[in-house]
Each structure stands twice: as structure tokens, then as C-alpha cells.
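What follows is a single chain, given as C-alpha cells, in the form predicted alone.
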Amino acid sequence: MRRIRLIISYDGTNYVGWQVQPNGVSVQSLLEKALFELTGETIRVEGSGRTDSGVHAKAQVAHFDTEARMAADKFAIAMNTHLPRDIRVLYSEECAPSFHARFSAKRKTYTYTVQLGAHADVFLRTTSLHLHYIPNIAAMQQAASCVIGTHDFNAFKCADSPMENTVRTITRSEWTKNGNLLTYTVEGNGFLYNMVRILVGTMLEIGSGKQTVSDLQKAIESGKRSDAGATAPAHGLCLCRVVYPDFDTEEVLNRD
């Protein structure tokens, strides 16, 4: 038995999300149909994280296993002629059967794109929230400077998550502003179910004067999901990187 180690790129816009749910399409169901269709064997497709429906992937992690003796760089070829164009795989390589895409994953990176302006880019609807106006970003800077740190994040999970260890530490957290896009970047060792999107609405809500950085500072402390704003909607969510001991999705795509 071999452990293949995918990277792999999807738009989440017409999926449920990663993981295979009863009431619609995963990107985790169709890379198992994939495997099926060139292999012939059952094969569970193991991610660095379950994004929700709609959330989009530049890298995320995965592995499998599988007694199959195609050359393992040969895999990312072989499934994507299986998959659809929204979902690629873009590096595939044997592993240490060790390795776990989940619980072996040291940090990972998200970014929210928000496109600001009077009218929206139509090219960017389904990876970006517009906004009609522009916030204070000066102030939501601020906000995303309180996040580095180790804290309890129990006041920005989704309300019905059974997650009991809520606390994560968080090593980059800021926004940057391109143009008419607004990005907020985060990186930590982990995050809760809805913690990002639930910390860019949060972050939205003091740009747009309806909450402050105080508020942000007391929903940490407070651990209540009703001291933190809303949650963000997915589409403007996408996961970016994930590091390991031995293994870096953004070393990997950047080599030459």
C-alpha cells in the first residue's frame, strides 16, 4: 500500500463544500470517483480541512491510498482527464505513510477578497463580496492586529459546532488594499468551523461603523458568539496555504 500527497486548486462555487455531504456535490466525492474510475478500488480521499460550500482552494492538501503502481507524478495528470475543469489537481507525489493532510498540518493561510466600488467586476462575483462603499480600513487594520496572538476563538465559531478546544494561535492577520480589491490575510495553526468568515464580518462590521475594535477585544474575552458580528459570506473565502514539517504548498507551486 502507497500514500499519495495531492495539492489541489477548485472553484467551490457549485459545490457543497469539501467534504462528501448527502444533499449535493463535494469536491472530495468527485476526486474519490476519479481514483475509482483510473484505479478500480474504493479509495478515501483524506483533506487538510473542510471548506464550506462555496469556499475556493488555491492549495489545498490531501492524501490517499492506494495500491495502484502508476508512477505517483503521474496521478495529478490522470484524475484531473477525470474531473471537471473547476477542480484541478496540481502536484501529486508518494509520501511517508505517516503522513496525515490533516493532523500533520502546522499552519495554514486564508485570504477574503472584498471588491469595493459603486458596481461589481462580473468576473469577480464568485471569489469576492462587493462593497458599495469604502470602509474604514484604518480601523479594521486595527482590528486584525488584536487577532495575532494565541486566544480563546470560541465567540467566532459557528454557534452549533461541537469543536470543544477553541483556542488557536494565530501568526499573520492583516488587510491590504490593491487597487479596488481589500484582502484580508490570516494564518494560524488552525481554525475554527466559520472562524474566518465569521472574523471578516466581525472586521466588515467595524469598517462600516455598526461595532468597534473594542467590541472585537470583548468578543475574544467573552467567548460569546453574540459579542462577535457576522459571518462573512463563503465565496470571498479562500484557502491559500498549508505548511508542514516537510512539506510547503507554496514552495512546491513556485518551483521552477
Second form
Number of protein chains: 2
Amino acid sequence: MRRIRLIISYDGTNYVGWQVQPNGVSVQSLLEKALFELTGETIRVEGSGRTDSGVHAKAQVAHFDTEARMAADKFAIAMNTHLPRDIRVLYSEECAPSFHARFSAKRKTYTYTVQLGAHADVFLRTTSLHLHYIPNIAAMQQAASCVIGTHDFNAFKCADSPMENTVRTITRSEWTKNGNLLTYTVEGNGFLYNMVRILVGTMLEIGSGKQTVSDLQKAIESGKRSDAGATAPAHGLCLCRVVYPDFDTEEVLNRD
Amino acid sequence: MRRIRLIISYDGTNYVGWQVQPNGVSVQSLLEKALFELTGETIRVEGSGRTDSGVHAKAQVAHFDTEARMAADKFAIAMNTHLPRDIRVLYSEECAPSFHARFSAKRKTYTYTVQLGAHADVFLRTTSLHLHYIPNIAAMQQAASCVIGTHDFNAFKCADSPMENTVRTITRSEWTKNGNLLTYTVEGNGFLYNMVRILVGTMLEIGSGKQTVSDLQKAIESGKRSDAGATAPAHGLCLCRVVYPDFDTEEVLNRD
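Show the same protein again, this time as the form predicted together with another copy of the chain rather than the form predicted alone.
Now the complete complex, all chains and molecules, led by this one.
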């Protein structure tokens, strides 16, 4: 038995999300189906974390165990022949049996993309949120910097998510503007369910003048979901990087 | 009766092309449906030219005549409320009754996008052709420059297209590389049916070593379709600009 780890990219538009669900097709289920077709084995694929319906990934990490004797680096190409074109395995290699895509992860990076303009760009309609007004970017930038550090993010999780430790450390949180595109990049040691989307939703309300930067600070202090803003739509969100002690998706993907 | 002209952008993935067809949904038919819903009039929308199934537009131009009393600049927003999200009217204004989207056009620009890499980028899968090898870009660039000037492009039209004058003047024809993206930009006073796709297909065969630059020159001289290369897939192609004596889509779209 060997453990293989993968880097996977997907356009989340047509899926119920990463995780196997009763009500539709998930990315995880299609990866498991591809592995069954390749190996004849019923294989569980463990991801670094689930992504919601409509959320994208440029670099999701997953691992699985197999008895198949295929060279580890060939799994990427072989799996792709059994996958739809909106899911690609970008890389595969053998890893230590102790490696776990979720529990070994040290750091993750997400981006959230907003497009500005009178009319939405049709080519970005599934990967960015369209705003027809120009928000106060300076205020959003100020709000983003408040998020950096170790905080209790209890106010920024889905209200019905399970009890858990809600303290996370955020090492990067910033908005950058490039033409009509406004991108939020956030890097941290972990994220609660819907945390990035609620952070973005709150900052967009700050950008439109509905909330202030001190409202966001207050939400961090109170830990009350009702003090934070609305959950931003899923389709602007993308998982861009996962870092492990011995594995960094960005380093691997930039190799060639 | 007034004549209105539009700038329209669309993702061609889900359509049979610009033109009304019996076998599926076209962009033209949805624009006409939107106008019917807005005005109650049965209106013919004339485009600057048809685009094939899967071909995209960042700036297609069309005109129509209407008795509706809506302010001309409001048609864009009003039509968008009756259109799917992969078609957007970006601009509308009243024009002279003598303006004709097709016959008044002086110059058009198309791009054809190729992505290079071991695995296709899922986010570019519907807007670029994926090549898993690195072509000879210098040879493709040399071939592109042979196209500039006034030539008989009879070899570069769909074999079963109607008899017509096949002489066209090309004022720009070049490949540019930006990271993994290779983009062909071609500008001319008109294009035959499938002409850009056959030019690209021929240059891709030059890039892969299957043909040489002198083969392309020979095809221009012979006028024989069989001397040119295969027709490149539709989904890399995009209509990017149309210029008229009194109207330039690029100038209008860059105004704000």
C-alpha cells in the first residue's frame, strides 16, 4: 500500500463543492470514480479541506492510498483521461504514509476576485463577483489589515457550523487592484467554515459605506455572527495554495 | 423610426454562433427576443458579421431599427435584464439611418489564444486552445508576418463557402507570448468564412514542424484550400474590435 498526494485544479461552477454530497456531483466523487476506473479499487480521496458549491481551486491538495503499481507521477495524466475538462490533476507523487492532506496542512491561501464596471465581463462571470459601483478601497484595505494576527474568528463562521476552536492566525490579508479587478488575498493557518466569504462580505459592506472598519473590529471582539456582514457569493472564491512542512503547491507548480 | 447601434460581448460556448440557426440557440436570436420583450416589436438585429459556434466576442457590433421611445443609451441596461449572463450589451447609442453594422465596417480585429503547458488550465478551457508541447514560435511569427498586406486568401476559406471576391488587406498579424499564453492578433478590412481559424491552423502546423513558412506562402499563391493547414478549433477565437468611419469599439469601451 502506498500513499499518493495530488495537486488538483477545478472550476467549481458545475459542482456541489469538494465533498461527496447526496444531492449532486462533487469534485471528490469524480476523483474517486476516476481512481476506481483506473485501479478497480474503491478509494477514499482526502482533501486539504472542503470547498463550497461554486468555489474554485487552482491548487487543492488531496491524498489517497492504493495498491496499484502505476508510477506515482503518472497518476496525474491517467486520472485526467477519466475526468471532465473542468477538473485537472496537475501533479502526483508518492508521499510518506504519515502525510495527511488536511491534518498536515500548515498554511492556506485563498483569493476572492471582484470585478468593477457598468456591465459584468462575460468571461469572468463564473470566477468573480461583479460590482456596478466603485467601493471605498482604502477603507476595505484598512479593514483587511485588522484581520492580520491571531484572533478568535467566531463571528466569521457559518452560524450552524459545529463547536470548535475558532482561533486562527492570519499572516496575509490585503486587497490589490489591477485594472477593473479587485482581488482579496488571505493567508492563514486555517479557516472556519465560510470564514473567507464572511470576511469579504463584511469588507464589501465597509466598501459600500454600510459598515465601518470599527464594526469589523467590534465583530472580532464580540464573536457574534450578527455583528459581521453578509456571506459573499461563492463564485469569487478560489483556493490558491496549500503549504505543508515538506510540500508547497506554489513551489511545485512553478518548477517548470 | 430610429436606428440604434450596440456593442455586445458574449461567451460563445453555449451558442450555435451569432446567426439565427434552426438547430440551436444563437446570440442574434436572443438579442431579438430581448428586444421583442422590451418593445413588443419584431426586430431584426444585424451584426458586423457572423461568428461560428464556440467563437467569442469582446466587441461585436450590431444595429437595429425601432419605434420604441426609450432613450438610446438605456437599451444596453434594459436589454441585459432580458439576456442570459453570458451575453452583455456593453453600449448603445442612436446612429445615422445609413449606418450598417456589416457594410459600414472598415476594419476588424480578432485574437486567437493558445495556452501552453502539461495540463490545460481549467479556467481557460473554453477560451483557448491547449497545446501540451512548445511550438516553434519564431517560425509562427515569421509565418504571421507573411500574411500582412493585400492578398488573395482563397486558400484560407471554408471549401464550401460561396463564390466571392477573396482579396483582403491585413494590417496586423502577429503572435505575442505572455507567460503560458500565446496570442495571435490579426487586423484587416475583412475576413473570409473561417479565414482566421485556417490561418491559425496553418501557423500551428508550422509551429509543430508539420509545415514550413514557405508552405504558407505557397498556399497564398496557389489559392488552393488543400495547400493550407487544418481549421483551428473555434473556442480560441474572439472578435475584439470593429472600426467604422464614425465609431471605434475600442475607443468607446475605453472611454470610462
